Amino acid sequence: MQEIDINWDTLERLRNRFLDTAKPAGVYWQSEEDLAHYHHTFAARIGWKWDNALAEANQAGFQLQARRILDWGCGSGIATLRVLAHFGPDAIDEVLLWDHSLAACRFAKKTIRDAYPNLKVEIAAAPSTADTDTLVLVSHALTELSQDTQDALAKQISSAAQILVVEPGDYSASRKLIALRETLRTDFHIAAPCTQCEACPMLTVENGRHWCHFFGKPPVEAFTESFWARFAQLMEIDLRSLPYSFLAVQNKTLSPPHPSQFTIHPSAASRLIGRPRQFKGYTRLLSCDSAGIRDLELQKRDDKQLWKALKKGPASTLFQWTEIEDPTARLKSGRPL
């Protein structure tokens, strides 16, 4: 898997720095070697989250409508690399990188150009305003921003054509992402994960304990390569669990997104939040759609096929619930989309 000899002491130091929330956010990297070790391990796992988020956004109709990427807080460049792999390098004319670490920008530039030699890749001198032909990428950065800095970021990217954000799947990151969504929704269509574009229902008092998060599927090599087994053991990371939050939006000056892999209108779909909770003979699940946040219960005997799909772990988090009993919130039938 790895193209370098991994220094496990370096990874341990980086991991401890990531987990030390008492320290103010700052530059993690001490050297180019730090960035290389990070890129082949922690960043690779973030790349798996991007792969899952891009697939979900694509199903909801998010298609590339920009020719330029601005990778804000680029780190080692993993977000740009996954987006280029997903859409193809011919879809992008230029990549602009910005990070508070100049060393990270330089590493990302070299890594991206090594992978795509014909692609124009530049480093921004300062956080720049996104142009109308730009796709903005933000990856695992919001939790490090003060509210003032996040407000400034929202202003900087308010003219972008499209925005993709992928963050950790914890409560704090999700709530920061919801706040960004609320700032952007006046000027942007919400393509995913939301199936409706009104105020986020998680902002109501009764839903304050919930957060918008999903669990991606790691690639096969996470379970078949000895390197990843050792990485998981030494870094105390469960590679089977890949929680993330994400947001895909596009400017209202562009055509609204259209679902690409199912026939119903997005407003008729429901998004499965988190993981279904399995009990003997029934499943409980958190659903978000035009009706709001609902804690639904599915009896195995009511729809055995749907029950099995939820237990197995569906390929997508989009569903169509075809029958729900009110006010008991008992789900009688449905299907994955």
Ligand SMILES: C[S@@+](CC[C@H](N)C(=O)[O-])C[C@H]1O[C@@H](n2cnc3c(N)ncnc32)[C@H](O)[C@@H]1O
The other form holds:
Amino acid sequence: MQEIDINWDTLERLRNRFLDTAKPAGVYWQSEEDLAHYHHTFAARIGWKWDNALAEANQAGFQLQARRILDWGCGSGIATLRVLAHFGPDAIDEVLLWDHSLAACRFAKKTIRDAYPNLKVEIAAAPSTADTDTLVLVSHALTELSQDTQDALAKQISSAAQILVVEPGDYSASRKLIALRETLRTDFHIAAPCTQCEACPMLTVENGRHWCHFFGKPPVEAFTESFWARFAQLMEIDLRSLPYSFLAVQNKTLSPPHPSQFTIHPSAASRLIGRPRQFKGYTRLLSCDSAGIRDLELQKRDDKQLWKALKKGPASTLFQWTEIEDPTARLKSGRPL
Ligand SMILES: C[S@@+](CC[C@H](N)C(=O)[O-])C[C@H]1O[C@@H](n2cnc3c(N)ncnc32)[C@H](O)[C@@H]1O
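Please show me the structure of the same protein in the form predicted together with this ligand, now that we have looked at it in the form predicted alone.
Zooming out: every chain and molecule, the one shown earlier first.
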């Protein structure tokens, strides 16, 4: 897939930088080449996560209601590119890019303009308050922010129309995202992944070991192209697994999704967290909904169809549990939505 000769040393340096979360990241893009190599590899994989997150958000009733995009911590611009591909370029009038690396902003601007020559793409002069007609995108940036910077970001985006965040699927990224969710939920309706807008049940002491994460489906090329096999081997990344966390919210001043958009209302649905664990004759799974976080057990004989769907890896992580036997938390039946 790549149109450039990948410099694997550059990728390794960047990868080490991303993994070293103990130190403040600082500005690490050293050149346009850094961004080009990143864009064709790590960013492409982040793009796969965006495709999955956008599909989940859509299913939960998230529809574009803004005409401008602000891509915060834009890097090479992959989040904007995936969002434009998802909603169509005609849905957006203008893209504003912000990154503390000017090289990143310039690279993203060029990449987006090359793909969408008629779209207005500007670089923000400084981190500024998002306007009320703006969809804010944050992609794999939270993990690089100090608490103070994350707090400042939350303030800057608090008047935005909508916000989409996609981050890695590990514990610390998910916990940072949950903290952002808690800050935003006074002013924003949470469309996904939550099926309710109250306090996140992950924050109770007994749920402290869990984190809100999902596994996306990588595209076929991740399995068929020799380039991706080489990338996986050299970067020691298992491309079959695409863990991510995400958040899709919209300002409470906007009209909520119409009930006709749903097969069942989200508040009656449950979100499957992580991966179901398979055992002989039964499956255990972590479910999140208005009842909180529950570790449910499904016997194969109770609902073979649901058991199969969970084993196969469902297309979406939204489910309706139709019967749960309490207090054993034994799931008797349900269906993917
Ligand atoms: C891992 S990269 C992700 C880039 C891009 N959003 C993506 O998903 O590919 C993190 C980006 O956040 C930017 N960044 C980190 N801290 C920042 C800050 N305090 N202000 C603005 N940008 C920041 C970095 O320069 C980098 O481009």
